[in-house]
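Quick heads-up: it's one chain on its own, the form predicted alone, in structure tokens.
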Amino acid sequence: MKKRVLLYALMLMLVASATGLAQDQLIIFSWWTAGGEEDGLFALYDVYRDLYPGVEIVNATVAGGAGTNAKAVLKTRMLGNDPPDSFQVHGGSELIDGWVKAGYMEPITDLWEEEGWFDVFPKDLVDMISYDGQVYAVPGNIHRSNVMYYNTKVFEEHGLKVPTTLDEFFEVAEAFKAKGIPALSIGSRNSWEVTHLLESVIAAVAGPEFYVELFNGEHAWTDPRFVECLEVLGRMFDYINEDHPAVTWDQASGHVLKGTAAMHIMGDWAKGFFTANDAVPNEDFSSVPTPGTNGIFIVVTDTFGLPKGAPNRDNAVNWLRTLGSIEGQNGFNPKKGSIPARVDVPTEPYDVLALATMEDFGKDILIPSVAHGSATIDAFASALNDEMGIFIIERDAKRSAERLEMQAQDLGLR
């Protein structure tokens, strides 16, 4: 009898130990593995550990720019009733249409009210993470999609002016081509990177109003204005690096860093890549809005929410508190290359390029990114990525436009 009691007590201790272990974990799912973005994530982990010591953070990352691989893994986990405690998701359609409307997320409006966040996050941003009167996520940052990075020394060496219009871009591209230098570095190994370039081209060629209306289904994808955008994009491909099919976005930035290409159009997370590799802003590299998009700000925001059935719910809520705090925002963003989503943070940690982005964010026309989950449903964004993978090879603007129109109609978007 005594042995049975001791055995039972031991079993209770083991159960309690296992339960305690589960309660002392925090499982965070993201796709931040490249230089700069990973540094920012780890800095945010450090802030969390300072505020909540003793919690083991499980860094459940899946590599792949824009989350192309991670989203597939996340879907498997969520549908299999195995959610992480919190996961990275772009604000806008990716969050709302992908997870909130499907019933996989808990509202966190009470947390927002408790923390006073409605007073420190812009209303337009709150609207991107809200549905039916409830808030479902915390924005960790603001990224700008339409940024062109360039190697300052390469431009100085060849006596060329950094382009701010599309006409200037093609003039500079011709000059670099004559010198045997790819003017534009791009990675098409993941086709979202071509879509990323396309969204800047649409904004530059057709303007922000047409851009928004196009993704809202108000114009056919065969509209001559969109066909022209594809033609301009195809023309850009005359000046890109030969190894683009094997290159990812960070490797494309690496070409610019090394001076083996002059420019790279990528979101401002690329700045985190440059600085993580000891490049100095405005000395080794710099940036301007993508040519033709001055006054336009294509918004990308990374958010985290609270999945239903989060295994460590209390720790997950504290993670969201950390992300939304001044300490969390200023721990994360300087290394990530982004700017804070809160409007009340001290600006001391930010470099000259980030300060310029903050200024533009406050005055430019804001439009949502399609490559990063905000402008349209995931099914059409995926179809657009696939089509851009074809377009960079075929360069048939009219045929690509026709196929996209068919996809939009099949999905009920037109």
Contents of the next structure:
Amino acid sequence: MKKRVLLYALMLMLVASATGLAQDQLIIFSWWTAGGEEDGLFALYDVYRDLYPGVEIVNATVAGGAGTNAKAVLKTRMLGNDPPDSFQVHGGSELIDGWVKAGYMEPITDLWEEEGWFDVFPKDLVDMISYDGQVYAVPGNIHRSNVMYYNTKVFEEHGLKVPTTLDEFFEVAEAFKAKGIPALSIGSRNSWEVTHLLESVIAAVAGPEFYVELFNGEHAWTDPRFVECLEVLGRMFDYINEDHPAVTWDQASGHVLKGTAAMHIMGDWAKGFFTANDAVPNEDFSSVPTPGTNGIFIVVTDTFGLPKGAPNRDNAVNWLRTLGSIEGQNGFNPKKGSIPARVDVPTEPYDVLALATMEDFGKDILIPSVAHGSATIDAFASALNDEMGIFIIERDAKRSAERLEMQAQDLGLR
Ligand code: GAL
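Which structure goes with the form predicted in complex with beta-D-galactopyranose (GAL), now that we have seen the form predicted alone?
Then the entire complex follows, led off by the chain already shown.
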């Protein structure tokens, strides 16, 4: 009897694989595992399942904010000829220098034309995902990197005003310090968070033009303006949570959520984290641009493309269609904390902070994020992360600047 059951199961498996049933999958690779980002991803999966029922979605995630671990795993897969059907990749250098120029991606310009996307995505964004006249990805969202979240009750209780300039920030930080409260929460376990803070500081201290020129290799890293940025960054570390070396970005947001720290400078995926934890925007928490960066918008965009040799190509193309659709954008972004990349979507599902971000995106000076793959090649971004890991221990601005200049020269960026 047992034998017959086994034989029957074996036959079923053979039939399924012969008809391709067992292979009707969609393998999506990302690092979205934290509160908010995972909710957004799952909402997007739901939209896909509604539109294309019967496909099994394989959620190939590798935990670690900003892709700290995922990017290495993806590289191994891609180089080992084992690509997923589609993967999360930042628009700009990470996509273009990392994958497109190296010949790993299929152009999807025809899909863009078919879907009429050239009319509904901002031109600046299309430029970030294009190379040699072809488009290579679909942007799922726009995140803002330079955001400062704060616990509204902590500020009220202590009668303090939310800072909008760096001078105000340091005044408020002193006041919190005197009361024994960490003013600024950070998780420096993976040093990208320090780079993340640094990009806001460069924009605030040296301005958006210098920021762009610096990453374009037009200024030495030993330029006194950059050294000053490091000094300001170093000062911020006088006001942070003690457990920072053990903490990740979402745990750092958790400090603000619980009121064990007052502020956290993080991309607006942190808003996704807060709302996933039932915190209400403008009641429990709120946000302003990082002090000193009003009018500047550091852009992060998560995109997905079509790797050559995608095992389930048709499903992958439908995934891209889903991501670029109004349903996809509006299923994903309200939970993810980001704003839609398409400009024509209904805005009802968005909270008041997202609406303000949309307005700023329309009028601010836009500059690309460094910590999130857009402004510089991966090798230099990694070197910067490593240097920031050293900097927060040594706190020697000049030495860090010198080493960065050497790295930039070694990589041919200067
Ligand atoms: C960024 C990514 C965001 C968010 C964040 C934290 O690099 O663009 O979508 O996931 O990392 O993991």
